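Given next, in structure tokens, is a single chain: the form predicted alone.
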Amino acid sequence: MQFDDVILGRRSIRGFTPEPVPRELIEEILALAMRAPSSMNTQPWNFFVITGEPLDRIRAGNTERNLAGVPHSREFRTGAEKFTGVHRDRQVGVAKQLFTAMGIAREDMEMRQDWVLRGFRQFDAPVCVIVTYDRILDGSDDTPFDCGAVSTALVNAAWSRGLGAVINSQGIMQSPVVREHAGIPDDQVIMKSIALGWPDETFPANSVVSERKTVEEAATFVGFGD
């Protein structure tokens, strides 16, 4: 694909086929992703790539603990717990797009709960990539920037190879479960999870393209003489 085709065509994929993803292809995607910008070349990121039975155990533990009311234990989380204002409006906006595509009515609490559970199961993707960073860098403002850059590069590289992905936090709500079954050592901080696999073209939510701010709304130009 051309660069513009990847950037403009990529969507968050939340429905996957059960077809496995070859390890060699994932390694190729990671190699591309790790060319992302890194502050002072620190490259704080690491990846735990999980499939098969270990991933099934993470899904089960994550879902069971959340349904049992076990408090969330995400390891990287700063700032406000809830969005407000225009940021909340955008969050609600994409949720409405997804629920409309899936035929989930506002009052249908059973279907809404099922949607939440899909997130806890990392959308039943055949592969989950857990993004971590070296704990020695905890508190650095550059570290989350770098991990965000590499995650963006990863989902774009995956799209260029025909794979779909969605960056999410629901799949790591119960970090002890993730640590246990992914074998993540204590010197790593769990930051995000990325569901990865072949898109299911029949899954309605996969057609959703989120609305974005315009350049006019987002950019301020200074010194251009106009």
Ligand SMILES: Cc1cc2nc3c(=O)[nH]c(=O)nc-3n(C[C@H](O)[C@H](O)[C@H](O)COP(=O)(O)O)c2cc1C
Second form
Amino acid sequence: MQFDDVILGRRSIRGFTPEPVPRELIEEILALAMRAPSSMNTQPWNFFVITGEPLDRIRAGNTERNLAGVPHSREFRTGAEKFTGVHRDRQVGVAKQLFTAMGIAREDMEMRQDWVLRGFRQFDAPVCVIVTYDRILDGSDDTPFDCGAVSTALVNAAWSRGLGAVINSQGIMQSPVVREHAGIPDDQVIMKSIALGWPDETFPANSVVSERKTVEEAATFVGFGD
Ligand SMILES: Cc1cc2nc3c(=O)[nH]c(=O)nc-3n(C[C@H](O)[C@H](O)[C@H](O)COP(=O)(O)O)c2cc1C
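Form predicted alone done; form predicted in complex with the ligand now:
Once more the chain from above appears, this time first in line as the rest of the complex follows.
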């Protein structure tokens, strides 16, 4: 696959076949992802790659606690809890695309709740990768930035091998559950989760291509003349 095919073809995958993912393939993908740049080459990231029983326990624990209304315990700053303006518009935009694809009506609270629960179950993916960073680097904005770089590289590397993934915060809403069942030590901060597996081609949301603002909107060119 060429670079453009990977970048333009990749999209978040939220429906997977039950087929297992070989450990060697995940190792290959992680090795590719870790070519990502990082501040001063600190490589602050670590990965807890979970499947089988422990992952099922995490799914159950997340679901149970979220349904019980336990407030989220993410280990990173989330900023304003509610988006406004263009950010809210984009959030609603992709949600509409996903709900339309899934046939979930705006007023169908049951189906909407089902969709949210799916996220807490890591979209029933066969594998979940928890991205953590070394706590000693806590406080530097470079560290989460570096985790973002490696996570993006990971989902692109996965795509290049035919695997699908979705980076998500839903899987780590209840960090103590993840910490316990994945055996994550205290010197690691939980940053993000990535659901990983073989895309289910029949799952409607998998075909959603989300929108992007234009280069014109995003970029300011300085010193280029007209
Ligand atoms: C930091 C981050 C957190 C995300 N959290 C979630 C999530 O909790 N649930 C979800 O369904 N998608 C989540 N996503 C996926 C985004 O919704 C998705 O990347 C975005 O809409 C663009 O779509 P695309 O990945 O298909 O290009 C997250 C992505 C990132 C980068």
